[in-house]
Each structure stands twice: as structure tokens, then as C-alpha cells.
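Below sits a lone chain in C-alpha cells, taken as the form predicted on its own.
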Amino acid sequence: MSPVKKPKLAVWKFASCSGCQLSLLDVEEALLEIAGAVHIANFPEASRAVVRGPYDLSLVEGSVTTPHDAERIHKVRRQSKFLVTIGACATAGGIQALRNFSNIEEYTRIVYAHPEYIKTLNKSTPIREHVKVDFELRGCPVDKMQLVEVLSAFLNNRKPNIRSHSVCMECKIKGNPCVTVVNGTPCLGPVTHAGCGSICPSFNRGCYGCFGPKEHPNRHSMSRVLTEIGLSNPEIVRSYRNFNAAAGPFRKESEYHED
């Protein structure tokens, strides 16, 4: 009798500081039991060996950013039973898509001494901005446990169960008070896609949006609050340009405030 052939599941690293791959090592037990279920065939922060594809699954971690790394996703997604993008580099752009907001050619010459040898885009975009994506988890990282929530639902052929809500609807489960309404504390949480377990309101400090938007957020809404509490339009800019500055929602908001 030949052995069950376990499902191959690539990890792929694009432009990106390696923090999701982190959170797949950081899930201790479970990922024993992950390795067991599956064969990884490509997973640069574990192991050096690559596998050749096809692959059942593949995570993608980073955002597009180069010409050879947009030339490449293809590749992956070519081989690829079903992609699911990992972290807000590769469902947003990530930190560095505030390139997105300036003019690189200026950047480049003044950080590099020989800038003619840099072949980077002028802009950092999320994967599916070049290929066709199944799932996108969110997260600066993404959360460990949502992260073994997807790899079990695609490799049970079912709809990961991950929730909807906002990081708002995460201090209420927690019975934490509201910052901005008690401290006047600038928080993004009305407007955040939960996934945290609220971490930063739970000691006090405002939402910084890691999540990134989520669905259908009420932006106008949101900046008002913000103004209200007394923050310019330069701070409620910055506000919006963090971690997912490239996303729509939080894109076309600090683009409404600019001077």
C-alpha cells in the first residue's frame, strides 16, 4: 500500500521584513502538527531546501517591489494550487509603500552613491495587484493563531473562519473602555479590521491600524473624530500612512487631508 502524499506547502518571501514566516515558527505545538500534515517545500526563514512545484498551498509574505520580484509572483502563482498573501506587505504594500507618496528617484539618489545600479518600481503594491489572490490575512505581523485558522481551512477545503470586525468590536468583547472617548486618545480602531485581540487599547494607547481597514470603514467619520480631539490635518496624514498606508480606504483618506 503507497503512502497518503501529503499536500506541498510553500512559503514565499518578497519584499518584507520576514515577521509573518516568524509568527508561522512562533505557533510552537501547532506547527508540529502542521509539519506533519504537510510537506513544506519552500520556506526560506526554516530551511535552506526548495522543493519543486507544484504546490498545493503557498504563503506569500512581501509586496512587489522590484521588477524581477513582479516577474516572479507570477511564477509562484503559476505553481500554485491556491496563494494566500500573509502580513500587510503583501495585502497592502506594507511600511514601505510610503515610497507610494514620493519620488524614489529623489530617494535613491540621495541614499545610494551609485544609484544607476538600483532597479527598484517607483511603487510598492500588494500581490494582488499582479496576480489572482484566494485569501488575503492581514496583519504587522499577522496574528499567529488566525495564521493556523488558514492553513487548516484551504488545506480542508473550506472557508477560513476569520472575523470581520473592527478592533473596535475587540475592546468591547474585552470590556476595555474606549481611549478616545475617555483619554481623548487618537485611536484608528472604529476603522481597523480586528485580528490584535486589541493589544494596544488594552494598555491604554491608541489603534495604530496593523490590520489595515476594514470592510466598508467609515473614514469621513473616523477623521472627524481625529479633528475633534484636536489633531491637524499633517498628524491625521500620518495617522492613516502607517503600516498600510497603500491601502484604499486609508490611501484616498490621507490623500483627502493633505495641504
Given for the second form:
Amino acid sequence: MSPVKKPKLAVWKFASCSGCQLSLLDVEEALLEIAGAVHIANFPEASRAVVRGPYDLSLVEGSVTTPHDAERIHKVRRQSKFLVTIGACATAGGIQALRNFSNIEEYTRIVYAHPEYIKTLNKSTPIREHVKVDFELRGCPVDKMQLVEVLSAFLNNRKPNIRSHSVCMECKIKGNPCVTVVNGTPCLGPVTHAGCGSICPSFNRGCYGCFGPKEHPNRHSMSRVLTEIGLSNPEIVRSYRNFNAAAGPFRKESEYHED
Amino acid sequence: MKTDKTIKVDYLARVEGEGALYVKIKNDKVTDCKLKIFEPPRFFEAFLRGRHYSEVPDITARICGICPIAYQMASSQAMESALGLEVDGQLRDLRRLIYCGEWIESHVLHTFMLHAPDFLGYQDAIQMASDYPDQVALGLKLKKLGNDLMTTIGGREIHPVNIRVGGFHRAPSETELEPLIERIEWGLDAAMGATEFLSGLKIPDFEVDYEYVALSHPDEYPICEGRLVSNRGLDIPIEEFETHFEEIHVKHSTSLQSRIKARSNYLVGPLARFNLEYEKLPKSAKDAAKIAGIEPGCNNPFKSILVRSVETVFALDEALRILKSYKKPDQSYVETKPSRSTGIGCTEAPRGICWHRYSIDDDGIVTEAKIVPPTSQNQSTIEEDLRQLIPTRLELSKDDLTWMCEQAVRNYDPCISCSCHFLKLHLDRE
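Return the form predicted together with the partner chain of this protein as a structure block, the form predicted on its own having already been given.
Then the entire complex follows, led off by the chain already shown.
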């Protein structure tokens, strides 16, 4: 045992692709350093060893989609001093929230031969709809350096330094030519939360909203631009309905354009 | 005295996703063995209906954070087959190159971070690092190399943004890729060293008579295309998959289980590819196999860790070959107008074949989608392995037997997020 008590970290998975927690293993150079600074007490994707709670910091990946998970999240909250959600599933419901716009029984029949074996909720919901969340880190997937920043902030009792401007601003900072202005490419950059480093426009494509809506997005103005460059209403609806489809402003704007 | 035991693992560790294992042993016989998959269903095949074909690779990537390329490639190829598009030359090479990145990242993650600790008796790679600091650091550096290859071409390692139906949004320039050459040359040496280290692991004795299924291409070790072949005479175009294979929905799993209609369960992934397609490996990978002490006819699933290391050497060798001859293509993608049709795609994900079928209408809107991921194909084979393994290891304590069972499950590098539509261990000895 080390003389100084290390803070205990837990990583929890709900409905998700495991990509956001993988981001933690993807900080290759810093991983062993992080493992030196915290006690990885519960992280099943990486370790068999499970240390009982309470935990100083819980990272929660995934959305709530089953009755069992709706209960489990309360157990996680009770054991956690701080709870931080990581990624679009945990903060907005994820791609699986596309069910929220449809009939789940029909979905189950399409995928499974015995729908009666499947227990699932009608809606995929973000963690904050179930328990108090101390910080939400966006992205599909999260940016791994932002994840390290959040870890460092919570373990040192400070506020995470995460930019809250738009992807559009990130392009300006990077000096990317605007894909909408130059090529007429549809781009959600003006309404999407920063964090990825405006990857898509750097690859000749428009932003497709992985980080979800920024604070106070001008969504009507965004849709007007999309209409002007030739998108039909169903295309506009689909533009908002990806990994953050159930996030307030994206949901409302997609419903506004539905016939 | 005959043993009765129940082995239960409520939440299997070091696998991607949520699963459990339940094994019941009565009078030295395994009476029940279930790989339970309780990963919540996410209904991809349902909500893909109504999406435009061009949106599908970005959506299917989200099935799995560890092997997004596998889903992006198989769905892109299925769409291209529906549209009648050929993607070849440098674009085809570029696809193979980014897929090599995913093989390297995924294989090294599994061998060093998730599987090697089992062989050495550690709970995880971080514990292992205190006794094997250089080896774990080497694994992490190799994994980073795979990730960097994906990031350079795809924009990021998890859910790359640059892949589209018909090719890429932007083809990288020669100067962007050039710095990778020197690093991959280092990687090839390092992966040989890693293979040597892994060849020293104590591998449990255990052999199974498997039916292996893999893609087979006339000139290349399979990644992106080929016919579906097996060691029991299967040799079909990917379009005939559904004629020969079926998916069964069992109560204890939100993942569908696959079997060959004419026979039974089968195995996909590194062991299948190595045994069926060994001849097509480059010299470097054959040398690595020699170092690892394996050759075709390797039927010990615990040796899959060695095969992954050999395949890592292959992926690095292949990446180097492509990088050295890369010329930026004039067009980064090919396209055409959609018309009502159905297309099928199948590629070799790190864990085995990943098969997709989509139907689209005249506007390019998806009317039907079917996805068969590798882990659901291996699921019943994993259960079968345990049924055969446990009776040979009854002298072990309950804790040791449980750990052995977990290790046997991890032989498959199961990706439960993918298969779930997948895993927890309950070992029940009465």
C-alpha cells in the first residue's frame, strides 16, 4: 500500500459502443501515469479486480434503455462522490435514442425473432434524467485529451477547462476555409458544441453534430442555411437525428421540420 | 469423488461490453453452460430503415468503439455493391491501410491489455506493468501506432470521419502519410519482439476440432474482400451467406447466435484466418509464426493470443507496403445515382467476418438492413469450448476454474457491444 491514499475511480457502462471508455485506454502515453495517480477501483473493461465503493469519481458511459439500468444508475450515484457522464449516449441518449421517435415494439420485432425475450424501455434517456450529474463531457466519441482534463480537474477539486463555443469557432481558430461558404456543403458547425477540434471540415466534409448542440444554438437560422443550400425537410430532419437526436435543441428542430 | 459446482461470473471483465457466464457442473459433467449477453439492445437494424445510404457508414460505426472501421467498411461495400460502384486502385489500398490500423490497435489492445494478464496471473495490465514495465510500455506504443495510422487517414481513432460510400471524403497527401513509414518500420521490429515475449507465455493444453470460416482472396491475406470458405468444404460468394448460415435468438442473450445450417457452430477470427489463409501471409508474418511456434493446424484457442501477434506483424508489413507505393488519387471517391437494389458487404473485422446486407429504394433510402457481427457468430462456439474445457480442469479450485473459464472466453476477444445485439460467468457446481 502506498502511504498517500489515492482517489478511487470507477468506470460504468450503460447502453453504448464502449468507445468513450476506450478513450481512457487510448491515452497510451499517459495511461500508466494516470494509473499511478488514481486507484482504478472498478473498470471492468480493463480489469478483473473490483474494489467496493464509495468512489471519489465515477465516469458513466452510455444511456439508460432498460428497467434494470434505470435502477442501476441510482446505485452508481449513491456510491459516487462525483459523477461525470462521458459521451453522447450518457449526455443525450446516443444513437439508440432514435427509438424515441418510433415504436419500440416494432423495432424489437424487426431485430429479434422472440420479442418476448427482450426487456427494453420505450426511450433511451441521458443519465441526468435519472440522477444528479456533476459534469457532462460531450462527444461521439469524447475527445481523449478533454477526458484527461476532466479527470485531472475533478481529482484536484477544480472546474474542468472545457470550451463551450461552437465547432464553427474551432474552424476559425484552425484557419479552415468554411465548407459551406466555399463548397455549399451542409455543416452543423454553427450549432454544434466544440471539442473535436473541427475534424470534419479539415477532411472536406460538413460537421455532423457528434458533440451535440452548443448552449443557445440559433437552430432556426441553421436550418434556414441548410434549406438555402438545397436540403429538403426530410434531409434536415435526418441531419439533426444522429448521435444527439434526443438533445433538446436538436430534437425540437428536427420535429419542427417533420411533416 | 465426483464434483458438483456452479460457476458464476456476473460481469465479465476485460471484454468490450456487458456479459455474464453461467456454468453448472453435476457429477463431473457440464449440465448447463450459458454465455449470457445482457448488453442492452440498441436496434441498429431497425433505425437504419429510412436513412439515406450515404449516412449508413457513420451510423454503423457507432455499433462498436473498438472496431468502427469494420462496420464502416462492410456497410460501405454493401452500398457500393447495391449501387454498382467499383472502388479500386489507390482508394482500395487506402481502405486496406486504415483497416490495418484498426487490426493493429485492436489486436495489441487485446493481447497486451486484456488477455496477457490472464496468462501471467494479473488482474489487469496495470498490475502487470509493475513487473513487466518494458513489455507493457511496448504494447502501448504499438497500439498508439495503430491508432495514429487511423487518425492520420480517418481524422480520429474512434469513429473516424473520413470514410464514405465510394471511398474517402478527402484522400491524404503523400506528405501526410510519409512520416508513418519510419514509425511502422520500428513497429515491425517491435511486433517481432512482442511475439517473442508472448511466445514465452504458458499456454494451457486444449484442442478443439473447429470448423473455421474466413474470407479468402486469391492473392492476399483477407481483410476487405473474398469468398467465404471453411475447412469443411464451404466455398461460397458472400452473397450466399444467408443460404448457408442462420441466426437463432436464444432466451439468455440479446445477441443472436449463428450456425452453419448444414452442420453446427463455427469459429471466425484470427485462428480461422491463420489456419485457412496462412499461405498468403508475407514472409515477416511467417517468421513471426515460427518465433511463436505455431503453424496451420493450430487448434488451441488459447493460442489465439499468438495468432493475434502474428497478424499484428502482418498488418504492419501490409501497411508499410501500401505506404511505400502510395500516390494520392485524383478523386477521393466514386459515386453514382441510386436505384432500387440490394447490396451485400463482408470484411474481416479483427474478431472475424462482419456481414451486412442493405436494400435501398430509388431515392437511396434504406428499406431493410441486416448486420451479422463476428462475436454473435462465435458465441455458441465459446459456450462449446467451455463445455469441453471444464471436464478437463475439474481439479482446479472454484476461483481458478472460474478464472480459466473467463480466460477461455477472452480467447475470442469478444466484443459484446458489437454482438448486441453480448457477456457475465456463473459457475454452478452442485
